[in-house]
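Next up: a single chain in structure tokens, the form predicted alone.
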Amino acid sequence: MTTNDVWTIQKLLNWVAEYLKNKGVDSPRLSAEILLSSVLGLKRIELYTQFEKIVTEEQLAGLHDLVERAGKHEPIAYLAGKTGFYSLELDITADCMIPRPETELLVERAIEFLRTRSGKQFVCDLCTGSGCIAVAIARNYHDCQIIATDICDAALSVAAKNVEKHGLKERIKLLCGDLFDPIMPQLDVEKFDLIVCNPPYVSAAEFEKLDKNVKDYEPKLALFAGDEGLDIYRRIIERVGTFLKSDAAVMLEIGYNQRQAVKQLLEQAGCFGGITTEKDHFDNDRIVIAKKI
């Protein structure tokens, strides 16, 4: 790709495509569609009705370097600063982790979970990274209040853009320190109705195995978490009860092996009822479900 030459955003599609695809770039239509409509500032749908636009000189400079990133697999989203979420688009830096499909399961039943319930609900978000979660579950239910808490002020500050970004900053309070700890339970909530998590849980031996665009670029605070990858687990159900209304529930996202390890916590933790685990779409154990007696 050269500047000397004439450039169509329909040649340069291909030529991106083609190029990412050499690479070994997952799914290199769709990141080309990415990388070009951040360039150009542009919606994906919009580049297929402006094939034949000539790209200037400087997009196409911004756009060597972005694709260059991407060949030596930096992740997409954080070359073009969004990803979307549950319907969402959301801002994304490499601060946070990049929100996974595999979570919106996470997000639908605590939606589903909340509808069956009357009057203004308390959610509590762990972990919250980008705030995808909470943002998700408030703009598709009006009548709670969240609170969303991470360890990481970086992180948060990429939550915040996006509670600012879809209007939520009066039904969303960020929060930073570690799980409960900024939480003051008579000044911010008495006990909430439901609390999620999507914590880390990479074991070391499979942190050492991770693709290398996950392994190299996304922060490992947000993706390892001890030997077994049960550290935040044991730490949470340690505590959760006592932010838990009598009738709440807890929904956790767990690694695909860490069904039984994770049940067994929470059976002992001796507070919770009906505990039950569900599936993703790609047949991996995902979510971890526990209401409080």
Given for the second form:
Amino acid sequence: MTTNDVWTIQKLLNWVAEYLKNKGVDSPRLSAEILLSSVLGLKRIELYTQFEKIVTEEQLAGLHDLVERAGKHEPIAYLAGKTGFYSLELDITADCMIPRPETELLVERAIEFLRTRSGKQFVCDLCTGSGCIAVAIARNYHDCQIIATDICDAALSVAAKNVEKHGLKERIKLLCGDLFDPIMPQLDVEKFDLIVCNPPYVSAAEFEKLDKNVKDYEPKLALFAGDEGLDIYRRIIERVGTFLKSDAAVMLEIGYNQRQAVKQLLEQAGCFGGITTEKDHFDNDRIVIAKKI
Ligand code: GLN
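Mind giving me the form predicted together with ligand GLN, seeing as the form predicted alone was just shown?
Shown next: the complete complex, the earlier chain at its head.
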């Protein structure tokens, strides 16, 4: 790519997709579209309706930097500063983990559960990160109040942007602190109807095997959870019962090989009735749901 040539959107798209493909970047065409639309301030579909449009030198220079970084496996969502989750556009920075499509299953089950109940529902989202789960629930189930906590202040700033962007400031309260610590039981809420969490759950061995774009760029704090990846589940399950109404539910995302261990921790807690697990679209165990007795 040299700036002396005339570059149309079509030509540039082809060039960038080919470049990323040669660098072994996943979904090179889609990645090229996302980067180009971010630099040009266009929707992805508009790239195709404006195929012959000539890209300015200034835009080319901006794109050059992003494409180079993408070629080194920096995640596209961080480079574009946004991503899609549950059909919503969310702001994203390297301070928080990029929402995964697998996590949409947790959101789906949470919304279904809330719809079986009546009256205002009180929901807690632990380790909220970008706020993706809380925002997706609140946008799709209106009569609820959500408290979302995270230990990382910088991640909560991203969550705050997403809460604001989706007009949810009145319904989602963001609190900084470790798991339940920042929640004041009397002041914030008596007990919750639903507690959801996608905690860090990557084990030491799995962490070493993560793709470069995850391992080198996403926050370790959001991923890694001790030798077996179970540290945060232990700490959540120890306390979660006291924050739930009877008949309320806790829904946890899990790693593909953690079903038995997390189920066992919930059974040992002694306050849960039905404990069910579910696989995601890739046929991996992905969520555990437990109902408080
Ligand atoms: N599923 C994520 C990954 O594959 C890990 C998510 C988590 O630790 N909460 O990287």
